[in-house]
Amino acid sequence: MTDKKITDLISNMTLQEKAALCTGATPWRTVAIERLGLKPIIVSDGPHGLRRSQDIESLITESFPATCFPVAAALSASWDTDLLYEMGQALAEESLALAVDILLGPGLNIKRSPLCGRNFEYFSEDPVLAGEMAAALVKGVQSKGVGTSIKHFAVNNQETRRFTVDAIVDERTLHEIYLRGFEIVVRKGQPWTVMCAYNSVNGHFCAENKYLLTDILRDQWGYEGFVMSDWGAVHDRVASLQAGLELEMPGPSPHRTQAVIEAVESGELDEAVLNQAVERLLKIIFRAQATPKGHQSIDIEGHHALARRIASECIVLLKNDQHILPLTGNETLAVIGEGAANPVYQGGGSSHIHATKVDSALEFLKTRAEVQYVVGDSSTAVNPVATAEAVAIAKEADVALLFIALPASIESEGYDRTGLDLTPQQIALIKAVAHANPRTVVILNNGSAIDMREWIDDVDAVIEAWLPGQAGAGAVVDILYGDVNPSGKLGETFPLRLSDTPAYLNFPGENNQVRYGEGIFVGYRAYEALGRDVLFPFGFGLSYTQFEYNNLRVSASNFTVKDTLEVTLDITNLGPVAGKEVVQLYVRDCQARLRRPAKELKAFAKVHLASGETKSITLKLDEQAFSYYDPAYSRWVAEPGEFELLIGSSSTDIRLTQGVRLTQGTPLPSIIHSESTLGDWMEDPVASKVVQPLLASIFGLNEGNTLGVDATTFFKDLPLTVLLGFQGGQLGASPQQIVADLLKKLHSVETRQPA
């Protein structure tokens, strides 16, 4: 529908109709206006499958069967944007079949702490990885005429008091860590909707936060869709409309509609604001309705096969001593753990999918080997009888396979974890089985990092299978037998212990407030800055083959912010089997005005190589790759100077390095003012030239000082006016007048380059 037709439609709507459209009609659909021929659209929970309610009039009801794909924690470990696009298309096909117009997802909040109960729904501790993966998924879904709703905007990094907690975060950290992923998705994917979070940010609920919803999302990033609330997130409907939230969910809420009507009638709310909200809603509603829905069918078997292929790309081989894997097919197996027969393949809460079918690893293994099976871990408390049963079969087998899954009582939406440990019985079981059979493999099903210190040295191999979706069991067996060469890499750091985590002292806060005291130092940024060892670093993952990195070259060793830097390298598969490697490009700023991490992920690529094959890979870096957010200017800044490009197989396994120089950075105005210190003047490249003659005269007047220090260093934190005041009347004018004259001279230059 054209903009004019939408404008005409709005002009024909009553105030009651416009106000009603901005609140859901039911928990899962928007308002219909029959007299104007306006039909509703249907939204559905996601994000790794479709939780389409059979009764859209009810909030909690049975959902239709749909394919349960791997969760975001697993998907990020694939580092494969093409794969995410393909999965998005499959999700769209199922949405079309089940008459869903907008899929609520993906979630891309940062994994600030491994304790967040909803981490399984989120991609990564790194905003670039999270943003690129989410953008690919969004583009895949929307390519078929189904919308998405990226969530939860913003700074929603815990479940504890998630409806009310106030996240106190500084401006730089907000932009560099917690908003950056959302910015990538908005700029690259233009999701149809953005879902605001429950919590407050710096004292303002996200649903009523104009700085987030309008100033940043629309004015800075150019967002074109509409903003909806998470279910029950709105506290003041009028304030949320004024802030930029178009749709409140769920409905019906006649008192909310009435509040908007009364606010317009009283003059509290400008009707133009309401009209704008309605216009944004109508544009998406008509876009959704342009694609017919409800007449297609789901390719159950095809999507199940896709789910298995995706899961196999996400599995991370964490340990493989003695090259115990892949299995040869001649081993007898002791299979232990309830997850082998009844897999834990998804998380609890709003993303829980009614799967079309669910594979069992135990059944697949029985077709490949002679198998003995016991549960072993049905209780959380230590159970000597169950452990003894597991030990008995482990002693008789060539290899013991332990399927260890975190129970929903520990990890789920709605509450945070209290620690990183497995259950006491699982720990006792692993240790006992490994003692009985040194050829023990642990297969993990979990949504975030766990503490493995008590048992990891006792086992030969560890497979991180995450919550891999309904076909994940088959993918695990594919990895065990080498039908698929593992290529997953961690999208989050696995720390040694909880107390090592950057947010440890501030998570989950107190008195309904959580302080992000670690700032930008989240995940690998923090562990490197603090020099802390980790269990497994960000980006880590083993393969059944080996890769060699060579011949790094860049398109230019000197470049400006207007240039796109191309970074090319050769990678060779040295091993006997085909495999995939994730090439990771990090950037180090060798010197900056503000403190920066030792390295930051800026680009990556996943490449398939046959045995002995070599390929050239090119990664591109733009201005953003060399920038940081500077609150002094309220913008991203790329400073001229030396940078180091670091290319590796993980954040700690750097294979190639190359220095480059940014010769021309971001043009910036001067921020020197009347209270700036001597150091501020001296560090500013333009201001230093302006003030230098004055400083020469000052320190010339004081050549005989007896302080025994370097004067410029000693006085660098002193405001220039105060320093001038120490000179008495020797300079011929008041300090304030001298500084005012200097500022006038300085500001005659409109822009500058930072040092």
Second form
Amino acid sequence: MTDKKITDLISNMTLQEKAALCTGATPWRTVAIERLGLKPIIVSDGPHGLRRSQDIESLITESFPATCFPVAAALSASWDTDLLYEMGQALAEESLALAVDILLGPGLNIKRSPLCGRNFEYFSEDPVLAGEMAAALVKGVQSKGVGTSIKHFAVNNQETRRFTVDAIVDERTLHEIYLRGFEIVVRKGQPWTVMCAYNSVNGHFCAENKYLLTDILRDQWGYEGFVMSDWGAVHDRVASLQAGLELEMPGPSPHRTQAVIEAVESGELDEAVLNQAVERLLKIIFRAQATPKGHQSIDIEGHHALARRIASECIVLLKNDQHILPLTGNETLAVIGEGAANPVYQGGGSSHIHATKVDSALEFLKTRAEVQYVVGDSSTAVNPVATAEAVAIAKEADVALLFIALPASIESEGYDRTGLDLTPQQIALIKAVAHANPRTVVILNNGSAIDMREWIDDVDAVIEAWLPGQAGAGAVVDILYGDVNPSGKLGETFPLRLSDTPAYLNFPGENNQVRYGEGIFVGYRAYEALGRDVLFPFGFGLSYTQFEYNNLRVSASNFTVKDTLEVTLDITNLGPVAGKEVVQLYVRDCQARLRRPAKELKAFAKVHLASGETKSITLKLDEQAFSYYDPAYSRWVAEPGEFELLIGSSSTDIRLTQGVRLTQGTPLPSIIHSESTLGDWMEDPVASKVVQPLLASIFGLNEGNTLGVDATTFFKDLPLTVLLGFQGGQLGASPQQIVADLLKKLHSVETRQPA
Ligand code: BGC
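Please give the corresponding structure for the form predicted in complex with beta-D-glucopyranose, as opposed to the form predicted alone shown earlier.
Next comes the full complex, and the chain you just saw is listed first.
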């Protein structure tokens, strides 16, 4: 549909029709306008499979079977954008089959605390990893004519009081940590829709937050789709339209339509705002309808196989003492844990998928080895009998495999975790089995970090299998036997203990308010700055082979913000088996006007290498990779100076480094004003030159200085006007006049470089 046709259509719509289109007709579809031949579109949860309601008229009903892929927490550990694109295509194919126009996902809120109940649905503690993974998924889905809805925009990092809590977050942290991932997806993937979060940010509900929905999303990032509310996030429909929220969900909601009509009639709402919202909605509705849906069928077996392959790329091998893994195939096995037979493979809440089929590790293992199996635990209460059974079979087997899942009652949408521990029964079981069998492997199913201090030293190997989707069991077996060499790396730090986590003192807040007091120091950015040890660092994961990094070269050692740096290195697989390595490029700003983390992830690549093979990898860095968000300028700033490029196999295992120098940074206007201090004037390279002659005369006048310290340092925090006032009129003009003249001189210099 051309822009002209859309404009014509809008001019034929009544006020009532336009207002009605801005709210859903049912929980899962938009309004139809038969008179004009306008058909509805259907939206459906997501994100790691389709929860397409069989009855789109009601909110909570049985959904159609669909493939349950690994959750986002797992997906980020693959660090594989091509894989996410492929999964996106498969999700789109299922959407086509189930007549879904827009998939409600992916979710990419930052894992501020491992306690967030919905962390399993989110990618990472790092905005670049989260943003890149989400962008790849969005592009994959949308490549087939199905839309996405990136969510929850923004600063929705906990479930506690998620509908009402006010997140208090400073401007720099907002941009660098909580918005950056969304910015990456919007710029790279242009998602058809964005879903606003329930909570408020700095006193304004996201649904009515013009700063987020219009000033940043549209004006700064160039967003072209429409914004929909999370289900029930709108408080004031007219205010939300004015802020830039086009579709309220769920519907129907006749009183909302009426409120919009009355607001237009009374003049409170400019009809042009409504028209613009309708235009944005229609563009996406027609784009969705350009791809016919509902005639295809789901490739159940093909997608199940894909889900297994994806899961095998996400699994992280956390520990493998004495190379106990991979198994040779000759061992007898004691398989323990309910999860071996009935896997915990997804989380609870709106993302819960009615899987097409679910594999069991136990069934696969029985085809590979002589297996004894007991459930061993009930997850909630210490059970000595069950533990004794587990110990008995563990004693007889060559290897004990313990399947340990965090109970769904602990980790879900709707509420947060209260701690990082497994249940006491699970811990007791692990310790007892490890004591009985010196070759014990723990396989974990969980959506976010857990505290392992009590038992990790007792076991030989730990496999983090996340919530790996319906085919995850097969992937675990692939890793156990080395059919797939593990290549997953953590997308989140596993801390030693809850009290070490950066948000610990401010999570989940009090009195309906949560203060993001740790600022930009989230995840590895914090642990490194605080010098705190962790259990497993961000980016960590073992392999059955070893990789060597060599020969780092950078396209230029001096560069400007206009250049793109190309960072190339050679990587070799030294071991006897093929494998994949995730090469991570971090940037360290050696000195800056604002405090910066010791390193930040800026680029990464996953590379496959046959045994003995060497490949060259090139990663690119542009201005953004060297920038921080400076609230003083309300923009991203790349400050000239020295940077270090750090190439690592994890955030703490840095293999290669090289210094580079940014010679020319972001051009910036002066921010010196009439109240600026002497220090401000002197730190500014242009202003310092402008003020220099005056200072020479002042400190010349003060030759008989009796302060005992350097006068400029002593006075640096005084507004220049105050300092001039101390000269007792010796300077002729008033201090205000002198500063005004200096400012005029300064502003005649158009742009400048920051210090
Ligand atoms: C969730 C969203 C979901 C929506 C529709 C909300 O409660 O926060 O993620 O898409 O419900 O089910």
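Numbering follows the first chain given and starts at 1. Everything quoted here is computed from the prediction, not taken from an experiment. Whichever C-alpha set is largest while still superposing within 1.5 Å between the two forms counts as the rigid core.
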(Q) Checking residue 15 here: with the core superposed, does its CA move 2 Å or more between these two forms? (A) no
